[in-house]
Amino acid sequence: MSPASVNDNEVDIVIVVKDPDAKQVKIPEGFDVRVYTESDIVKVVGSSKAFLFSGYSSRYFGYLISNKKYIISIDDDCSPAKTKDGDFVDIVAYHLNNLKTPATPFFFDTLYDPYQKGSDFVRGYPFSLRSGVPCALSCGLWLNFADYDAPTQALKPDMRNTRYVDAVLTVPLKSMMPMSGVNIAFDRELVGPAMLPALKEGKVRWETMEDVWCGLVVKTVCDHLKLGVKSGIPYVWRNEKGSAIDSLKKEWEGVKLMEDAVPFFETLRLSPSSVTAEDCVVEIAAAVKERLGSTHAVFVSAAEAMAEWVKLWKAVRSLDH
């Protein structure tokens, strides 16, 4: 694949958000790097909101603080995977190619992404839909440590993902998905406000379930605004991290809530007056509080956190001008 072209004002070289609980961050020389610590976080959002950006959620501060068009986020336990030919995957180029080529959410193409090199639309694909829509989110995959939830990891501790599938596809309209922040890229100008930390119980974070909630929000926003989401390449190699039993203890309450959350998002329809990602998030937050608030108190907290995130996003954006 030919590398996607990128301007300096579109992507930061490297932003590192240091988890307040981490002791040390080692950064190789030769990179244009901006490192943000707990004191930087407090300076921007205040001490009362700094807890939002600890642990897995430290990445969200990077989303908040960047002023670039495209954001590519890779977890610290990942490294470039290798293709079937043994070449290292150019993660940045693949993600940018996904974002800079249209998505096709309204009609499924059985040959994956028709905009990839060597591909095209299959017979019968409506010509009126072949121009596609802007792609706002690129969800990459990973090899080795598979993307399973804690119960599955506990039951199958030796299972690994070894299949490199050289393909990417558009997630169809109204299909929900369990997004992960381990290997993603998005267009900040289109959906930045929807990439948010919200699902937690007080200051207790359900780790990966927060990413899943964020994915449900951003997919709903994309469907409403007629934007696309892609899933597939690029791959990263993910090292083993943590204990499945420990994760199960942390996440189980959040896992159970998905049985209520997914049907809610599948049936949610936003109003025509919501024309930006900020509008959509505010409307979703109100619907969460109204329709899910009575089932579990955490949904009320999530709705409030979403509304506060939009205010915080606007406040930080105002500093750019």
Second form
Amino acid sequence: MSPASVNDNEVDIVIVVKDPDAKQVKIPEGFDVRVYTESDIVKVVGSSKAFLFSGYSSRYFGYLISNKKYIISIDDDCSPAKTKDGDFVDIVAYHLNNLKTPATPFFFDTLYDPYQKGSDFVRGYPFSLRSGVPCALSCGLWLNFADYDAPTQALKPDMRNTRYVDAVLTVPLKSMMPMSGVNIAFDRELVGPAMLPALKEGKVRWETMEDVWCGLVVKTVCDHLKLGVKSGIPYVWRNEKGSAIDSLKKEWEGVKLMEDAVPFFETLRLSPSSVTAEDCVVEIAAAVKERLGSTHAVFVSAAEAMAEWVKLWKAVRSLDH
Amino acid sequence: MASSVTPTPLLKDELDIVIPTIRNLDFLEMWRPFFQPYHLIIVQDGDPSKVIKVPEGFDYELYNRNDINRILGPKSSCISFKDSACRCFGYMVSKKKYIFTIDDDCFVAKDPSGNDINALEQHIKNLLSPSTPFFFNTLYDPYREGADFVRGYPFSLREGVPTAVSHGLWLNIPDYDAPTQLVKPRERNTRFVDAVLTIPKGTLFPMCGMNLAFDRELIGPAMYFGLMGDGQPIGRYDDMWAGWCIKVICDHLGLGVKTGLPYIWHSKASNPFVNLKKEYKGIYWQEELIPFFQAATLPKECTTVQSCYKELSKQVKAKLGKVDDYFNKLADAMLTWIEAWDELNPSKQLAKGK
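Form predicted alone done, so how does the form predicted together with its partner chain look?
Once more the chain from above appears, this time first in line as the rest of the complex follows.
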């Protein structure tokens, strides 16, 4: 592993956005940190839009007001994992390495990421595809408590992820995937507008799909704009939060939503006139409203939230200039 | 408490091991603990008068060029000579459900704990568990012990589809093309990636024939390794060609292709200058071939592997014939191969099982 050098001016990790429903936030000494509370959120987006940023979705406010190129975001129930050699995993270095090396979505390399040290493109890989495309999103993984849904974890309460898979790979073009917000990093300049809060429900990961939906949107945008999405290392060590069985008892719409969402995204084709992430999101939002709106009210509010998000994004950007 | 692990069935009466060779098969000694229960099909390339020595105790049948010519008659023209592509003759004459093929410079690798890897057992596990080509699982193969589908994975897709191909990898000498070998002669693959994953639908990959297993009944007729070697303008693209064909057909028929474990230890690096001569046309041609395969669609009336393959050969002729006359010959050879396959395998209609 050869992690990229970390330039302080490029990356934001420590922006703490206090969930409006949460109580006090205690932050250890020594971190260069900015804390935003509900009143800060209201100041920037207005009280009518503050609802977008509650629960897990409070982090999106951080994405909105950051002015750095890269964002790394993890859940607060994660601690550093260790590699097989016993060293702590520096997720910052690994995520930046993923984002700063090209992705290869058009043809699968059987040695996974050809840009890693000790790896390369294999025999039969077309030469014209070897320069790759920029990587916009890096999805990390989790040891200990993997990001399973409630039924799976409830059925296998003692299952822990102990397998450290020493690879990162590009998720191929048109292949959909479930993005987990537990451990991600992205290039704000490339896909910031597509990293959006749309579905809002749940206080624990088992009761939320906001990141999964966001991931379907981001992947669609990346496929259309010829950007890459990587998945694999780095790992975090994820601790237990909440109860899988309790989450099962709640009315859990997320599962049903996916059954409608997946065929929709599978067949979605964006128009050639959508050339920025903002354009793409606006187009996707309209398509969601038109084609999924009649299925469930959640999709209507998701579409509206997406459109609002783009407006907010543009508004906040224009303040920077 | 982990759920009890069911032992992997040996499948010793359902699997053949196909090995192409031009030299004695001493390498089998190292594989003896894992291979001895199985029947071997040895395809002897090159000079048929040479005697190939097989270590004692293995049950095998051996075919040299004279045998191939005798069995196939004029259709033997589709089987390559002086190229390991001839191995696909072994697939054709086998009567088993599964094939495992391995090169004779591939040895038993060790996992990070230092244990010998039973590559065949892992291939069997891969083939006997479903694939998941329609949605990417970020924890890789969800059917492996200790893994599962992650949050957000649609429940309706969790049954998976039958696995047709298991593509293994190599430690030590990686499978690089000649230009890469020339630039990085000392590079060795030392990274053990403990994963098996399904290659998503619609994604092509470079299939390497060094360490490969497949379900003959599901995809056998499409595993033709093309026209390579003696009298042909190209070499080292046999497995690549088969890999692009099988992937298009698997995607069409709703079958899965897995890649990753098992690893074998690849001991011999072939001469990069010799490789360059064999490959160089392929390096140019693949720029046309990849868009062709990426865009290839098969009509829904094609519901068997043979009909898919014949349709593909028509498209090869129509669209690649203009790249080089070689592809006209290859398209004809693809049809000859199917005719030969059906002749040697007449009793079962090798349709996609569903």
